[in-house]
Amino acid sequence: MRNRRDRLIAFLMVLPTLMLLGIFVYFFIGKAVYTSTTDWGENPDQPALAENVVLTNVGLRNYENLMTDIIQANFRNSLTNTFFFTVFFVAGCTILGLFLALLLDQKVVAEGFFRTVFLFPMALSFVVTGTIWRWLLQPSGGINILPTLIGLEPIQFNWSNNQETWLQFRWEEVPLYLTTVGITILTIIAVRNVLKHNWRSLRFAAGAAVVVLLVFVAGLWNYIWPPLDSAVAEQAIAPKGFNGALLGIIIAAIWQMSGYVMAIFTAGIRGIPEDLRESARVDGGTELDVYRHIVLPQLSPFVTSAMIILGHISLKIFDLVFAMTGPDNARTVVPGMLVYTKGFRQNSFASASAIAVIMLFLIAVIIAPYLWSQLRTSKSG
């Protein structure tokens, strides 16, 4: 049993770390939240860089403007880009990383060499990766002229400035999509709990699904997701959807991070006892059965961890986009880019802080459930 003296010593040992975290992390997060509720840089009568600028609290007006004002349409476009980038980036890295890990698990010759080759792109910064792929994706060179080496016509695709938009949707339809996705996820969770006879979690999932449905039916989304000031004008300016200019950025990001995912999966595969595989083979299972029933189920925690890390990276993406397409390309804008342009170019510190807080919230939505589940697992273990 630990006595009071041991607890005091332990507290004093971690106190410097707690103080540094409190000052350089949580204090500045609080400062950003406070700034996002002021008119700093938004009021023309109060220049942002004036010596004695007076800040006025405006509540949530900056957030409301970001979600509804036609002038802030670029922010909503950045959220759309972030969504599609996250989906394809996470899926691409996970699938390619798993494929590479399974290849290395075949005891190939010079495995260490290939593992180093696959992992090497991760050693580069996103700025270097962006510069390399910007050269490779030049419209009149790089990848586009590869077919000419075998006598074919060059590829006619403008990677960084492509004007095509796929999977278009209206901004007002987002609550419907969120409700559908939420109910679908909760239904899957409920079905899994039924199969496991976990009735307590089943009641929780069913109750959450009913709440989500009632929020949509009762029209409460109008308070959570405020309608646009001018929906017609917004759709005319920039249709929401998957911008073709994001393809090159997604390819470059997958190229860099798939090796990292491969390393995670390789570690997971090597941690599976060989006795389990041998037992499956002795029982008549094929190699496909071994991977399907032994290897892949054992990799489930590693898949979750990899997806959480990749999702965290995708929501904060900035340097890769900056290096490949610059800060002024509306087709590839992301929230991190707007924090830079609004905060350091336009001196709109309040709007920049509001965007940063929204980014923090999105990251917390991904990270918090994962940390909660991990803490529950560690306590139960």
Contents of the next structure:
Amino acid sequence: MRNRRDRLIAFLMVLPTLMLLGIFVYFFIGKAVYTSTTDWGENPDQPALAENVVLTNVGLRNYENLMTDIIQANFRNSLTNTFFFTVFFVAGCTILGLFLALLLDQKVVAEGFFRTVFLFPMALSFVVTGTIWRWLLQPSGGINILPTLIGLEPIQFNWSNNQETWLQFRWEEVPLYLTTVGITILTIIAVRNVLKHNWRSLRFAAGAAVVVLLVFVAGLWNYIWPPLDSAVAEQAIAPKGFNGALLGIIIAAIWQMSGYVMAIFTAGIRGIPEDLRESARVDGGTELDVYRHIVLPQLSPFVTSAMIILGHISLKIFDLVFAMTGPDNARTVVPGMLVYTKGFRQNSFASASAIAVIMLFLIAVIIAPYLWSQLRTSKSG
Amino acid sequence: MKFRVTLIFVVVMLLGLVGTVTAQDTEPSGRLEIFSWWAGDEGPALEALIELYSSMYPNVEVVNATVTGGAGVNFRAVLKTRMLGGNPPDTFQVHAGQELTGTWVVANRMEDLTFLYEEEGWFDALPQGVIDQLTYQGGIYSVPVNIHRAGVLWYIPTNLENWGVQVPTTLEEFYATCQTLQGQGVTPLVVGEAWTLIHLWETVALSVLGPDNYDALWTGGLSPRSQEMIAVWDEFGRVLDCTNVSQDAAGLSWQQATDAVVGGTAAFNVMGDWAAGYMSTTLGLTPGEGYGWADFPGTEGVFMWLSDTFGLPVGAPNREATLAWLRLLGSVEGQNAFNPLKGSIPVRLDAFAADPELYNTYSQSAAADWSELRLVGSLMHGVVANERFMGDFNDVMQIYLQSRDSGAATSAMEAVCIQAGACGM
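Please give the corresponding structure for the form predicted in complex with the partner chain, as opposed to the form predicted alone shown earlier.
Next comes the full complex, and the chain you just saw is listed first.
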């Protein structure tokens, strides 16, 4: 009886939050998904901004257009840019943040002061960071003329307007790459399990590899990654790869967020009991051994947290790019930017919603496994 | 009971009395929110107009709400959110043409102002070409306050002398000048971020097509995939080769591009005549001596115009005060208070004639051209194509910049025209 009353009270306490979340988060997610299946703003006969727009359901046509239509090449550019930005930004921040945290761990004088200095960029908004770095990376000023202070030639490198595209790949071959990567990873797992004589996991890995292969062979990718209307034209007008113009944005983003990663790692290092390290030293381990075998393994959950946080920031990035290279720049365009320009500048609300839903999906792909594993550990723990 | 009836009667009478008093009192009062993208360099002109309005209607509290950003790009995002949310400002800035009719009028968001035009006699005072762009299915939907000229070639006369070049009058001359300048390490033509490229494109298109074909392109008379349009993109590519597009362009605002011309690192710049306001007012140069202007090669005799207008949204909170504001905008006094500071010219020909001395040398020449030359509308500033087209045209531009393939650009442009219902399709 008592228990039931407690539960009721608990439920009533959570109810307002649930209702607010339900309306302001989940209802609007649903609304965005619905809008993305209509022709709001895509039909010239129905003015997008009229009070009572007549919407027609078009199913997944908006998504299909984004993935195949030659005019929407910019969306594919934005996905490519997001991929490279995420890889370099997350890797850069994690490595630099770890390095700073290890430096702070060396019992330096005025540690608190340095910690604040490294953390401080995070206090700025991305717009401020972007504006500062836009000036710093001007081709004829800022960083490029630094060497002239000591009598050297100025640097000629073109940061935010770089026209190079490195690591080029073909859009229509992405399913092939993904399948190859998937099968490679699963094979490695399988081989390791063979060595460990872990037959159950081996069967699981092998089964997964077969599924991945079958999906590819059966052509199921055509539904997720439909073939382009014109693969030849796509290559000519919007080659996919790592655009040099992203470099400046990556540098600015790393500058801003690595201090935050440092803070996460510093907290992690603080949490490692000193006696663990002591005993390693007593056993004759060098300082390097202590870091390799004690500190870094203990930090691995923090690496995951840091990567998740950085990953979702980089998928949603908008303000930094807007401030640094402007909204109409195919070399640095990101999905968030397209939601804004397509939605509020050209009134294509349905396409904009479709992009927003795709962004949500990508972020969910990153966050959901993390939340799930967190939930599982907290239950078992 | 009887007492109650009497009381109700008295109250009703009193209310009626108050009602009549309010009805007679046509003096606008309350709050008037004017929503525009004019701040910074462009702010003083609007403030002068608001000051004039406040002196005429002291009971109205004017709220000058601005969202800045090149040609109103960010402003429009905020405006649309407010309109969709059912919270329109009393009046907002909008370019004449498709930006007004193609977005707001077709959506039934604006009130027909024909009655105001009749009351104020604006049918006679305003040029028919401008009224046409404010008209949709017989109604007129906003009041123009100024005229800007797009696609003007700007330069510094003394710099040109030093480099030993003259202002080119044909595209071929321009390419020759371009080579001379590049030989001296000078950028022949400076461009800035994406929208300045579209502005350059429309100027080149006008130069290659001529005014009749340029108009035909937007009304369906000329296919976006025609040979003429291939020629436009080809010439645009040759002009781009004379610019800084592959160097620092993406990071430059239009002011910074103008600065490059003034600073002597670039020779020419194609920009609207707000650049004249910037150079005269902000940089303190004398028109004609400190800086010079010319028609872009091949566009003599044509005036590419755009106009800032204000309308009355359906459901504007303070209709009376807004109508008073619109009356002021369309009046000779209003136009002459605003335009000299803005660096634009009045739409009304009689406003300029009333006091030409208010305007500087540049504006006087522009005003003379306005009354004489052939008029065409600017693409970049929303006169000839709707917003949907404009958004996608950015992508067409990116396609061209990447591939430098005129064929790809023309077919992409045709696809965009069809999707957006623009170009007369």
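Positions refer to the first chain, counted from 1. Superpose the two forms; the largest set of C-alphas matching within 1.5 Å is the rigid core. In this text the structure is predicted, and so the values were computed from the model without any measurement.
Enquirer: Is Leu202 displaced by at least 2 Å at its C-alpha between these two forms when the rigid core is overlaid?
Expert: Shift of 2 Å or more: yes.
Enquirer: Aligning on the core only, does the CA of Gly112 end up 2 angstroms or more away between these two forms?
Expert: Superposed on the core, Gly112 moves its C-alpha less than 2 Å between these two forms.
Enquirer: Comparing between these two forms on the rigid core: C-alpha of Thr184 shifted by 2 Å or more?
Expert: It does shift by 2 Å or more.
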